[in-house]
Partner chain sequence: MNAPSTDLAPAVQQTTRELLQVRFEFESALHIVPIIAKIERGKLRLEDYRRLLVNLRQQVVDGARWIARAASNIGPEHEELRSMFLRHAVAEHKDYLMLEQDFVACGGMLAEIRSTAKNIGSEALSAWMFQAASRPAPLALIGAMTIIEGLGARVAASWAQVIREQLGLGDDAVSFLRHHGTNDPAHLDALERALDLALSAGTPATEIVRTARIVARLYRLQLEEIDNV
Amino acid sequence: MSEVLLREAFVTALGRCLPGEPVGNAEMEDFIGRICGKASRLGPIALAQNGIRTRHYALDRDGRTRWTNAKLAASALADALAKSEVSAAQIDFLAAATTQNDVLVPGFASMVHGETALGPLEIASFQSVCAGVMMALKTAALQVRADGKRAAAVVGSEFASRFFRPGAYENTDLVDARGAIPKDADFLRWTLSDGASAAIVEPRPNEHSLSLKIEWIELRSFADRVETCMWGGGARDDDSGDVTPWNLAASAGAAVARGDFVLRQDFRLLERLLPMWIAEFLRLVGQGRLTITEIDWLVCHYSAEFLRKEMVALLDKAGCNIPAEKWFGTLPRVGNIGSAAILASLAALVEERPLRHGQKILCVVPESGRCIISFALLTVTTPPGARQ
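Structure for the chain I just gave, only that chain, in the form predicted in complex with the partner chain, please.
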């Protein structure tokens, strides 16, 4: 076996699309609406738990929109290209991730490509939840490193609010006599919002500005041992955990009436996911891929309830806790934007913090859907003239 020399891969530009103005907690229901005309009782509790203060919606107050998910993604990509040293014509690979595509067919990457000025190029679609963009980023890095691509574009995009309007719930079996929906459905209305982010990946760093070298990306699924924790597009049997797809219902109308298209989350299961995520983190430390003391910034996609005191205490004893001052995230102001979250946070980190050459950034993206955990280690690379 002869050793193959791989090229390196750098994130050379980041972009975002956060549609509209930031929406505060008090105005949220003006945008996502009030189911059966009543204010949600769960809302304030959910907001206290997730700590989100503002978010963006691609809907206006009446639920109208000029956006699609693909347009949000294309807009974030345009933002990244505007900051990039490459032009659209040089992009030869596009990887696109989302939780729910605008349409069932064709793939998301096709729809995003159609909204851009990119020429004919290789594409790949990734349908997962929050971790989908890590799959896209890893594929882009591999395309650049091993397949000779000059410049790859990665997008993660979500248009969640359109599923949260009253019309998505009313006239389904999920609404009870008082006009309320189950907590496992209402909670996500107060958690998820809209936005897109993008990255350009190249085999070389920028000449004029900072780049982030991709050291490695690791992702692992535990779906072999965990029931579906967050789902949409089917009815889950709570006993067996099996999800019956909407398209096996007698008719699309019957699936709608059953509430199959409502996004839901099993909170009880979340408890079981955390040890698996932490074990994976410890595995990387044990393998020497991750050295805790070398991490300068931790960009972790999280929801507040995951940060359990017990876990922090355990990590402390194991010498694996990353001090709070190294954490960076935009959840409180940007909201939880699923697959768009991690690159949007990275974009903010690059803009708002004085990053130095050689600093290490650890990105962590857990996904509750059916239990995935992913990590990326990046090294800040500045042009030689800018180094101190």
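Next up, the form predicted on its own, please; the one we just looked at was the form predicted in complex with the partner chain.
What comes next is one chain alone, with no partners or other molecules.
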């Protein structure tokens, strides 16, 4: 049997959509609202822990919007295409990732495709949390390398704020006598925000500008070992960790009253996931897939500053930490935008740092939904005339 020769895959353009003006911490509740008309007691504590200073919302101060999640994704894709050396007509694969689609049916990629100027093409939808876009990026790279696609588009997009308005909580069983909601739900209101990002993937680098060669992408789920850590659309049993889907309630109204549609997270369980993520990193180092000293930039997605500090402590203990000056991220200025975060940070790195040909970039995306960790190793590739 003859050997199949695979092509290479390069990220040749990156785009973003960060709706509206940056919203400072003091203005947050003007956009997401005050539950039962009361300011959150947890808000200042959450902000101190997550380290976010500004974020973007696709809502105005009255909760109105002209956006959908699909429109955010399409806008980010248009930004990437405007920076690329290919036209929309040359895109023949679209992979779209999000945490929560605009609708139950059809899939997110279909909704994004409908908002674009792309012609008929192959699509794939990925519904996860933060790591969904890494699934999409890997699939796009494989389509380019093995299936002969001319150019692929990848988008990750989140519209979290629409689920954080007071009406999502009021008149549910989650509101106590003081008008407060559980800490695990309130914390996320102060951490998650809106935004989208996109990448163009091609089998060859740009002729006139910087590209990022995709060396490899790895993703591993540990859902067989741990319970659900972050959930929405169901009721979770605190003892077993089992989640009962909202559609098994007596009625949709009963599910709403129970608070099934509120996004929540088990922060005690989250602490158990950190060592598992670090162990996977150490496994790649031990196998020789990663060489710490060869990493020039670490673009790591994390949802809060306190989690980054805990990861650093574990890496220090294992003797495998990457120096702080090589870390790059956009959490403090754009907030946690879930599946859009890693490509948005990568776009900022390309724009803001003087990258050199041959430099190695390690992208890391842990996901707390039910414990996923993903990695992508990229190599900076510049046109021959631009190399030093």
